[in-house]
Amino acid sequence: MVKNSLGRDIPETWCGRALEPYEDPFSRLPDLDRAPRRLKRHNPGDKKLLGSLREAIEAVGLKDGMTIATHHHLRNGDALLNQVVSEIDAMGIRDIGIASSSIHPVHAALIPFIKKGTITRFECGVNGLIAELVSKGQLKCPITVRSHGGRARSLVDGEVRVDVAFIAAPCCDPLGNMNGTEGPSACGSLGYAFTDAEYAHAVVAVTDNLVPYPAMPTSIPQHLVDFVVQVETLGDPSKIVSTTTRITRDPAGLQIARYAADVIDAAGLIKDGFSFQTGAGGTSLAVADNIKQKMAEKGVKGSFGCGGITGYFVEMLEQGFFRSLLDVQCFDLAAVASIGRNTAHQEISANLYANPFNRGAVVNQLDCVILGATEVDVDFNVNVNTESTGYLLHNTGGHCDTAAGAKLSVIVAPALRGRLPIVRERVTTVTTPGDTIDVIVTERGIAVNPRRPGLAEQLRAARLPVVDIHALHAEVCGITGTPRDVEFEDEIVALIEYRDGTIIDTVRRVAR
């Protein structure tokens, strides 16, 4: 074992892979020696449309030990990954890796295939029961959790080879031109699938809405697609919404939102050209509402809203508060409808959005990002991967990507949830390093990272309740008591990979 720069114990190798410990957010360079995607020729008259998933699996030559991927734009309504794995299993193929953009609770149907050895690893974040059972040691299936930008980087630089990408295409023609804005399974942006289409060694477009050539508009074009398959359904788009998309009514949440908006204002960021990202949770939307009011009072027009887009951001676009929306995924059906009608609502790839190894990720243009947390600690490290039980239950998403890129990264979280302190001496798992977090906003005060002394002075000048993070921690523990640390076994069940490919932390099996 070696310690990374945060003092976390990292194995030198894991499951046959040599690991590079996390050092800092910005110094690691890409490995230029790994190979890109192979070329392929398609001649006049060649057909891509096949009769079934089985035919497609046979046509791409999927074999034992290979890795497949799907995208998660249908979120908990996705049906494709379960269908694909079921067919792979029926064909007797084993030892398959899953490198999808995200795994959701609906994919608990994969558990029998993990137990059989059809699936033996996940090269992606895993939500829900699969991750919980792995954390308990009841499933043997190593998981490498990557951020959205980190996953794109891993495909682009060759760290993860996706042998076959099965792309759910809500609208597709027989040559593979596709979009996500039309059809019974419309999900809006296909941003996570863009990178798969470009870098997977084979691409199969799977659709429940086959249309005549050419499908327009085209999000992913035909020259990136090997085969096309029509199925009965890709899933249920009504289940795209997996969290609340309404502004919170909780008094503590509303107070946090007011404080956060005041922080952004006091930092001098609310001016023409302001760029902003927030999540879909109730408190995050309340922050956006407060920001909107301040923009209206100042007559400010922002440059862009970013990330996963909600109907609330669509309203801000259509009301003139932003010139554009840059959309990696749609978080609700209002956003799905918008991307089909608003030319200023543009889908972008995860690669463009957040890959640290490209020529300019969008996250680097953000003035401010609002992020949540499961835990924060006195060193400003943030955990969004594991629960208070120690179980791995959540993906990283774009958390560490946006925190590293934005001028101001703001964590909004209650100081305690029930009888559990959210402000801890040491987080259970480091998702995002403290040196990329500027402010932690709670209902009990605002903690400013000591690396930003000038910002702390700006907030005090605005008469905001700035508190020392250690004092906040002591206050919360005085209410809840100091929680006992979760007991873990030595066995590592998952890696938390930082966006640059270094290992920022590990997840160990929870002791029984």
The other form holds:
There are 2 protein chains.
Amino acid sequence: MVKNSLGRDIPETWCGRALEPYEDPFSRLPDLDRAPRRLKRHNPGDKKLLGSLREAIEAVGLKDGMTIATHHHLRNGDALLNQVVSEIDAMGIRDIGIASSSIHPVHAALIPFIKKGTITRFECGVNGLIAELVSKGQLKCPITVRSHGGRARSLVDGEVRVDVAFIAAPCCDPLGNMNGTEGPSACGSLGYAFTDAEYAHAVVAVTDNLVPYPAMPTSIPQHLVDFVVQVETLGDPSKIVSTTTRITRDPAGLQIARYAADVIDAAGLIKDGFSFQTGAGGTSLAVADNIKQKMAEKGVKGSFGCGGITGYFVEMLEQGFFRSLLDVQCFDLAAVASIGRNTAHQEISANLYANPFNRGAVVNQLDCVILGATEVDVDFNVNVNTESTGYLLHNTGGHCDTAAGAKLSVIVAPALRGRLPIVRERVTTVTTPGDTIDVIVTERGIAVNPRRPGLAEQLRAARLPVVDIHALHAEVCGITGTPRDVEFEDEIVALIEYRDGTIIDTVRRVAR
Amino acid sequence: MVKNSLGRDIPETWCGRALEPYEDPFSRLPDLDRAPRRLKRHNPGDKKLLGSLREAIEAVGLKDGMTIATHHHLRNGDALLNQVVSEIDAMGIRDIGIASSSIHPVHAALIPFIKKGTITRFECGVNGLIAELVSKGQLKCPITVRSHGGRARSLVDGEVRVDVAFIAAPCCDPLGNMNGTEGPSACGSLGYAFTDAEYAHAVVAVTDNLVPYPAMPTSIPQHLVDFVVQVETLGDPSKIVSTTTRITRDPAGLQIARYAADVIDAAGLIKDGFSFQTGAGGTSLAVADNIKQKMAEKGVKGSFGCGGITGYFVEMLEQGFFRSLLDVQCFDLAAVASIGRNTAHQEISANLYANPFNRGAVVNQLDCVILGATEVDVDFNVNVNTESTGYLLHNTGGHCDTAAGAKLSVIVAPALRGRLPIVRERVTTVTTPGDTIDVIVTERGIAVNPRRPGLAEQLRAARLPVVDIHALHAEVCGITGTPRDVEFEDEIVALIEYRDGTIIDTVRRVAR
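After the form predicted alone, can we look at the form predicted in complex with another copy of the chain?
Entire complex below, previous chain first.
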């Protein structure tokens, strides 16, 4: 066991993998080639269209011990991963790893297959019940949580080998040209699937909307795809939307949003060329709304909005507040409709979006990102993975990627939720290191990272309520009392991998 | 020296490379991984924009013996390759190979740099004076001629290592996102440059139209690009067009075009979903015009037109004769304008277009391709590389790629040009093997490859003048006399590489 630079205990190995402890956000350099992929030949007349998922699993030669992947653009509406695993199980294949871009509550259907050893590990973040059961020790299935950029990096640098990617293709032709914009399961951007298409050793396009050759427009082209399978349904796109994609009505949330917009303004970022990312949460959207008003007042035209895209950003594009949207994932159906309609609403891969090990990711060009938090601490570290119960329940998403990339990374979070303090001495789990967080905006004041003294000056000059993070912490504890630490066992059930492949934290089994 | 399956003498090695003789069009399988590429890291604030080509050449570490590449979408209007080589020469770097997608007459400006040893080899086809001088032995500079698909394959399978690609980017932002559709040097598709962007060990985007981030739309994205350089001009797009992009007025040409269209019709291909490629030559366009009339009469809607795209194909798209255009290269300014305007006019990479070693190239989906010829022979082999003088003067382009891919490959050529017989006993140089040619259409009759007896039946049933290729050859020789063979020395000055990397023929120095 060694301590990483944030003081978190990291084992030297875990589940057979040698671990490198997290050091700092920017200095780890790749000293290797991109991961290999076998060349294949395809001659005229060779067919790719197979009759069933089973035929495809046979054709790609999936074997015990291999790793598969899917993408999560249909989010909680995804039907494919459950279908694939069910078929794998029926074929008697065991010890399969899952390296999808994300796992959602709908995939709790996999629990029986985990229990019987069909699925034995997740090389990706897991939202929901599976993660909770793993945290409780009620399900044995090691989880390595990766950010969106970290996942792309792990495929590109070969840390994770995906043997077979099953790509849900809402529109696909018999040769495997596909897009996400048309068909009953349209999900918009296929951003996460691009890296799979380029790096998985076999690629199966699965569609419920087989169209004549060539599918138009083509997002992922045929020359990367081994086989094509038609299924009844890929899922339910109405479940792409979570309930959080509306502007908050909570007074504290609205106050936080006003402060956050003022912070961005005071930092001098709201000018022509402004680039911005925010999530789909109610407070984040309220920030966007305030920013839009400021942009309108100043007559500012932004360069791009990026990340998961909502209808709110589409409106800003169509109203001229942004020149373009760079979309790795559509967060609602308005975004899905836009990406097929607006040429300036461009699909980007997760590699292009956020991989730290390439010739330049989009997140590095962000002026500002607005991010949420489950907990923050006096070192500005942020936790979005575990709840106050200690249970692993959430993915990292693009949190640590955009925090590292943006000129200004702003956490918006209430200082406390009910009796629960959000500002802590030490977060339960580090998702995103404090070195990459500039400002924490709460309804009780704005804490500026001491790394940014100039920024604190700017905020004070704008008469914003700048508070010392320690004072804010003390104030919160004065109200809620100092929370009792969650008790954990020694057993590590999950790794929190930083985007560069080092281990920033672990998740331990919660004591009964 | 060994004979390949077409009876051509192939040395065991040439210029230090072990050669594999051509066997047949479809059976060589890749037994290797795609070529490696070094990973890099790019952090926020890292800049790519450099002040000059010289700075970029220094930054990428170009050294004696390395290989560079450019793309040829500006064709004879390209100014970049000459600028780059001039700068390399001024820096004292020597023994550089050129692996561009094509060399045009404008690049005769490189001759002094070849003479002094700055440039020592071409890993690509060469059009014009340089090739002629090499054929005459007046310039020492070995040439390996590759087709468009073969070039993509050679980068993907590592046969050719491009150390630095200089990509002419008509529209580019400071991070290297680029497209070919906007700016004073707009050339439309950047199809040939995609493989360079993915496989060259360093990529320099060179632009005369630097735009604010992000360039929209993006064809080649920033995460593949190392550096960006601004120059005065990339060249003159008016020279994209050669003089041959109009429908022929020559009566023999028009007769050939009518026959060719009748052949395609008789073969039963003109039905919904029809896919088609033709070149920009006068006879090829006349075929397209006849095909269009037949499609109109039958009310047929085609699936795609592909290859080098002309305004003629754009019209067919916009008039509804094709559902889409798959464009690796724009052959005129009407095509350049269309690709920025029509979403169904889609840019494709040379890899996707024609590489035999991937999971399926577009050429494999072609119903029919119309191709020209300098010579054809009684075995249906075709020569487009050397002239009757024996001089190497032309590139292969997509000739052998589309012939191998299309269901029906049709050569349109006059049986004789003046006193020059086009139908020969044996072509001077094999560009495209007879195994992949179905029909040769001349003004004196239509020769069908004996491999396609059913097709000959169909043509006879349609009362088309089917002739035996030997009879046609005898008829032509009766008019022109049997031509004297060109006399060659033993010295090999160029290889004609088939798309799969085997050697289909060599070009020898012409005797004085």
